[in-house]
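One chain is shown next in structure tokens, namely the form predicted alone.
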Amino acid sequence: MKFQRLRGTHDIYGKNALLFERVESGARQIFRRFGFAELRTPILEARELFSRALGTETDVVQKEMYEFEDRSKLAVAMRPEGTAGIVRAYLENDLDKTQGLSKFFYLGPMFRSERPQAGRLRQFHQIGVEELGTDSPYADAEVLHALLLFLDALGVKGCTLKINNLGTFEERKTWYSGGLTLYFKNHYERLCPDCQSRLTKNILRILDCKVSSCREIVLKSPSILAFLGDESKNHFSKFKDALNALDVSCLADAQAMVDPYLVRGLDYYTRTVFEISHPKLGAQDALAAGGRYDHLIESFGGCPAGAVGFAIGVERLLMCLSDQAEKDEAHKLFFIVTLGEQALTEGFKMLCGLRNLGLQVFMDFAAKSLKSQMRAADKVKADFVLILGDDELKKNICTLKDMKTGEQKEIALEDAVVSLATEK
């Protein structure tokens, strides 16, 4: 029986595997520069962890989360996002007490049962950053700086950065009662069925709707910025000043703008929210997003503490990489061709010696004909081929062939490993 992968999942191999490796390596390099340490959380967590963190009325919890009872009747879920697990680990391991300010990054698979489309899968991969234990607007700017620097290092250009301030939970209640609820009630018949339901369950989700008729209504609704208190206004002002200081336009060619209708799809966000979009992603153009979640730690049983972070989808990121970013690193590749049993033995010694010195070297242990081995070398796009047969062994040499120019030269066998190491 021949099996097929499940819809909404994909196998990562070949060029995509190399790109995944480059993206993850770049994330580690950039984020550690900012003092973020890697934290790996389980894929499987208690269901309540996500329902409490994300909100029971969010689309993720209502429609998308993979959840089930295990054999002990415990309600579990496969993680749909990374922040809730990071906060759980931060508290469970007493990092709030031993470290105070804690800075983490994570990478790995997430799971949501949504309709598969370009860059959106049921098993997808995210990279994220979380800074816990601070309510400073400069921390908001710091995580955004790390994100933009990461994109810039990968060669992603032409991004749009949208920022907003959602205020505190109390300010949002004033916003709802101060006109937002009445406004949407007056346009009830024009709202899509989902937004008609959201009006009584979670009005904030209406602002995140992508249906064109709903977007027209949203863009004329009362803005949260008119309902912010002095502390939230001051926080937003300092955040914008910090963004000016880091000059976002110099990173990933980002164009920054305030979008008073920008919200996030999860309920835990307070004050700062941001989103980075890219034209290569089409109508659903969000590449990365994040913001501040100042009450999540407290809701999980910790002491009140501010926190801010972001997440970026790796599959969507790969769609935005430039042609230059897709090129493999310029390491020369060698292929050893052997003719005869003795040559195979000597060739294997050379293979091990070259790999010990850091070279990328392949070899066909079946030791078939010269023609078939040369085809194999061409298939893996070898830059150089080392030929070792009876004639070479008699002369105590090997032949080095440049696959691009066709030029050949002889190298003393005893010096071959050392001399070829300089060809890297």
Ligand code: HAM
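Small disclaimer: the values here were computed from a predicted structure and weren't measured. Residue numbers count along the first chain shown, from 1. In this text, rigid core is short for the largest set of C-alphas that superpose within 1.5 Å between two forms. First, how it differs from the form predicted in complex with this ligand.
- Here residue 12 does not count as shifted, since its C-alpha moves by less than 2 Å between these two forms after the core is aligned.
- Core-superposed comparison between these two forms: the CA of residue 410 exceeds or equals a 2 Å shift.
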Second form
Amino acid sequence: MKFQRLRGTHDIYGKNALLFERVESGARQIFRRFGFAELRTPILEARELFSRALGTETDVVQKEMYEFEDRSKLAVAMRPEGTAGIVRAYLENDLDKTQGLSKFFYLGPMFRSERPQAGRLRQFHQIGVEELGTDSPYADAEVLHALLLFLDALGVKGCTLKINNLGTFEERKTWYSGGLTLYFKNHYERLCPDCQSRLTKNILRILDCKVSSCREIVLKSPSILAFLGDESKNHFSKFKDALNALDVSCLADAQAMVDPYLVRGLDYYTRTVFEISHPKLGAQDALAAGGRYDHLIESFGGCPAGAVGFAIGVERLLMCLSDQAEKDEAHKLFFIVTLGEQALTEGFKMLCGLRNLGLQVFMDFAAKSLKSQMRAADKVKADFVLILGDDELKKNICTLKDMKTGEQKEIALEDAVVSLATEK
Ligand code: HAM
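Next up, the form predicted in complex with this ligand, please; the one we just looked at was the form predicted alone.
Once more the chain from above appears, this time first in line as the rest of the complex follows.
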């Protein structure tokens, strides 16, 4: 019986496995520069952790979570995102008491039962950063800087950055009662059925709707920016000013675009929200997103403290990497071809010596004819082939063939390892 992977999941191998490795090690390098330390949380968490953090009326909680009762009748969920688990871990391990300002990054698989399509998976990977215990707008700019610098390091270009300020929960209430609810009630008939029910359940989600008739209505609705109090206004303008210091090259426009209708699909956000999109992503164009969630720590039983973070989707990130970035990854590949028993022994010694020096070297131990080994070298796209026959051994030499130019040269055996290391 042949099994197939589930829809919306992927096997990661070959070029993509290499790119995953590159992206993850790039993230570790860049984020450490900012003082973010890795925190790994479990994939399985209590279901309620997510319904409380993300909001019971969000699509993620309503429609997309992989959740089940385990054998002990506990309601568990496979994490759909990383922030809730990080805040739980921060409080459960008393990191709020021992560390003051806490800065974490994480990477790993997330699960959402969405309709699969390009860039939208049921098991996908996120790399994220969370900065806990701070209200400062500079922290918002700092996490965004970490994200943009990470994209710079990978050579991603042409991104768009949208920002908004969603105000505090109180300011949002004034926004709803001060015109937003009435406005959508007046356009009730033209809203899609989902948005009609969102009107009573969670009005903010209407601003997220992708249906074009709803979008048209949203773009003429009263914006949150008119309902911000002085503190939020001040916070937003300091954040915008701080962005001027970033100086990164992954963005198409030097200026961030303020989008007063930008909301995110999760309910925990307060004040700053942002989204990075990329033209290569098509309909699913959000590459990364994040913002501030100043109530989450308190709602999980901690002392009131602000926090801000983001997550980037790794599969979407790979879609944005240039071909050049993929080529940069390639190391020179050597293939050792041996003819005869003694040559095989010598070849194996050379293989070990070259690998000890950090070179990528392959060899076919079954060592049949020269032709079949050259074919194997071709198949793995070797850059150089090192030929070692009993005749060469008698003369204490080996032959190095450049597979691109076809050029061949003889190298003295005792110098071979050192001289090949320079071809790397
Ligand atoms: P999010 O906007 O739900 O935010 O997801 C962040 C990123 O994860 C998206 O921009 C996208 O690249 C990727 N992503 C989400 N769903 C899928 C999917 N079904 N298939 C492929 N990629 C996907 C969060 O998850 C928040 N926790 C971000 C955050 C951290 N906010 C504050 N701190």
